[in-house]
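One chain comes next, on its own, written out as structure tokens in the form predicted alone.
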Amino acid sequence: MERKEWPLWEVFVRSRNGLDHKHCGSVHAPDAKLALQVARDVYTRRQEGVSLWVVQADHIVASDPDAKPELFDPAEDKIYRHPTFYQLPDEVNHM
């Protein structure tokens, strides 16, 4: 009998509110459901999280780091891109 691979799901876990979703690891799941308590199971055991994603790893696209120059340096001459440009008033002080 073959054996048939369960698809490989991308975990992320925010761990409290109001920060970002941080890439915790992977897990083996033959759907997204079940992808989530697997997550669940496997990175929050100890209640480290407040919210999970789960993202089946042959739907992620990524850039080609050999193509980091055309990706990311015309940003670098459009200096109103940078905070450094813009002058804040004194009121503003937690920036």
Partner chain sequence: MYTQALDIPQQNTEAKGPRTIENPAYQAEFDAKIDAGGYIEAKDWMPESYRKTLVRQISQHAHSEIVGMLPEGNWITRAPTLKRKAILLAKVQDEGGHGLYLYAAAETLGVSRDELLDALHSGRAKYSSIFNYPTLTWADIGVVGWLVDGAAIMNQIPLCKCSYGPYARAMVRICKEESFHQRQGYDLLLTMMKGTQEQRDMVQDAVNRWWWPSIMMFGPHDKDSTHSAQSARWGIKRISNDDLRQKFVDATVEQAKVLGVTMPDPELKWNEARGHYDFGAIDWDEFWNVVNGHGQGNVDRLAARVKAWDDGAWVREAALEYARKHDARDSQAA
Second form
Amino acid sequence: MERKEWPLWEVFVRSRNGLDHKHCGSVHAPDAKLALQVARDVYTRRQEGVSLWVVQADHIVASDPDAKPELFDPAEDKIYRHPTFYQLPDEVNHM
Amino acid sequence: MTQQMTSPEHIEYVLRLGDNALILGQRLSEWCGHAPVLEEDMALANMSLDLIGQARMLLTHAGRLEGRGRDEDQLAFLRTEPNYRNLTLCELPNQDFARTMVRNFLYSSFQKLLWERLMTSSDAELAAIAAKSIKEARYHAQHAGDWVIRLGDGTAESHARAQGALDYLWPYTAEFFAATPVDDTVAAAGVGPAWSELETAWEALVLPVLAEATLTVPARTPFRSYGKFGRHSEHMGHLLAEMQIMQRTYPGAQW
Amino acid sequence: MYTQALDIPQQNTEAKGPRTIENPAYQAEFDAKIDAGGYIEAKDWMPESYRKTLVRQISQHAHSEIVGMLPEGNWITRAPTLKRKAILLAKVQDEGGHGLYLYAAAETLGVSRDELLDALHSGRAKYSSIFNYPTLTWADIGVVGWLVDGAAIMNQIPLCKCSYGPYARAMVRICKEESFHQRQGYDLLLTMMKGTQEQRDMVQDAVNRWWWPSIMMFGPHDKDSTHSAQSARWGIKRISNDDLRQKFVDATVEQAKVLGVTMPDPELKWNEARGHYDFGAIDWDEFWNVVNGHGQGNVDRLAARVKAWDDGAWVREAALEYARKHDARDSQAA
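Would you generate the structure of this protein in the form predicted in complex with its partner chain, following the form predicted alone above?
Let us now look at the entire complex, which starts with that chain.
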């Protein structure tokens, strides 16, 4: 079937050096080069970024929302991974 | 202050730069709400905003150099047609997306070279404006150039439209490089280059892109346009009538 | 950035979302999430009616943004100063951006932007009817910013917390960008009010024309509103039409005093007992006439959108064709 609509790209912006790229929205563009340019024109008009990533939306592999229990619930009881699990005397509690 | 020392040629040179930005910015703003896709609507408005910003700085500067108390708006809205010194190319109607993009590419490639040279202008304010504007011109040339390639090497229709746009606009680019006494004076004073010096470098920028776009560059003809000398096309009067209407209808009002 | 009358009936846009089967276990999980004030995300199960309502609401909102570019765009080339020209162009451009964010939010529900635009262009989809009124003078640009954006902001702030994650996030970005829109309009009007009598008359005339349409933007009275209860239950409408309208009137009347203009409503007066301004009866015939296509601008606005889209078809095709050719060349080379 003939594709008439430009593909969708997800846009990630690094707001300043030292920070991660963060998803900020999407654009339609015919190819990667123009996707970057229009992402710049749409999402960095107010100095929101110093670096951009674009990824064609159908190249993103996402976890299944129905698999939440088996993927994410098992981490629930591993509370010993968190620093607050350990009660230390006040004098050394900044550890 | 050096204001009294400023030559009329220097003022005219700055005005010409300001008018280019003003008139092309005005043309590009006509696209707002009417572009082929939303993404491109945003891009065209950004380019227009860059140019209006350049026009404000340049006209303000020209007004100060002139020393007659005219501000950016008096210069933008209250001159008569022969006193505008923009390139004719800037005032031509948008027509369609192909003509708009081919024009932006031809013009911003020229601006890239010009701003680069003006960054070392003996006029410090002009050098500062150039340092800011060159970044904008680089992006405009990139974006418009990428579009010229896509239109030229796209469908049969887009190729025909891009070629038609190039055929129509190319003769107007001769005006970029036409020698003028103003340029000679300004170049001698170290304010900026004579535009005629930039032709070879400009061709080196635009010809490879036009080739990649599979477009045929028209041969040079005897056609000449004279906007930068104050003699404009028929389109200019209509553009000014629209742009100036508020200032002309309500003289002296604050907005 | 505008939303109004989000419960205006229209033909539903067909959504081909994931997992549309009705399932009691999914339903219970969904209801629990909504009741806990949680967010629904794009790939989560949702009732088909929730999806359809959102598609209609978000796309009406997106259409309103891009049609809303036209009345203000009408003055960009005639702006009286370069500063005002830049402000207005940036503002109208923002509306385009907001339309873009909203179409993207709607697309997460399984419809494409092209399908949504087709619904707009064919007249099946509605947009905010405020944009069918003409902008006749430069003062209209100020009044649209002050009253129309003001009303829109009142409508939109609660949507930043709506239950559908992609919509809520789009609204957060929109509200952030929107914050200068109303202020620039008011600032423009303040400048004109300090000017000549002719300028002040122009402002008053614009207020006279826009006041009633702007309070109609909150949609029908609660008692006549068809989808409000269900939308409130779903957390996609958090404050009722009448409450928002009252809040808008109360805030705006005070701003009008500072500006030095009067509203064209002889019944507008402070009600000490209610702690609110009373106002006259809204002419709902006028409202429905414009919604149903008989406003001054309906035909021209839609025609302008359709023309832009049709004129752009060859551009969109060219870019795709170029990409196709080069993908093919790249894969041959590989």
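It should be emphasised that the depicted structure is a prediction, and the values quoted were computed from it without experimental measurement. Numbering follows the first chain given and starts at 1. Basically, rigid core = biggest C-alpha set you can superpose within 1.5 Å across the two forms.
Superposition of the core reveals a Cα shift of less than 2 Å for Lys33 between these two forms.
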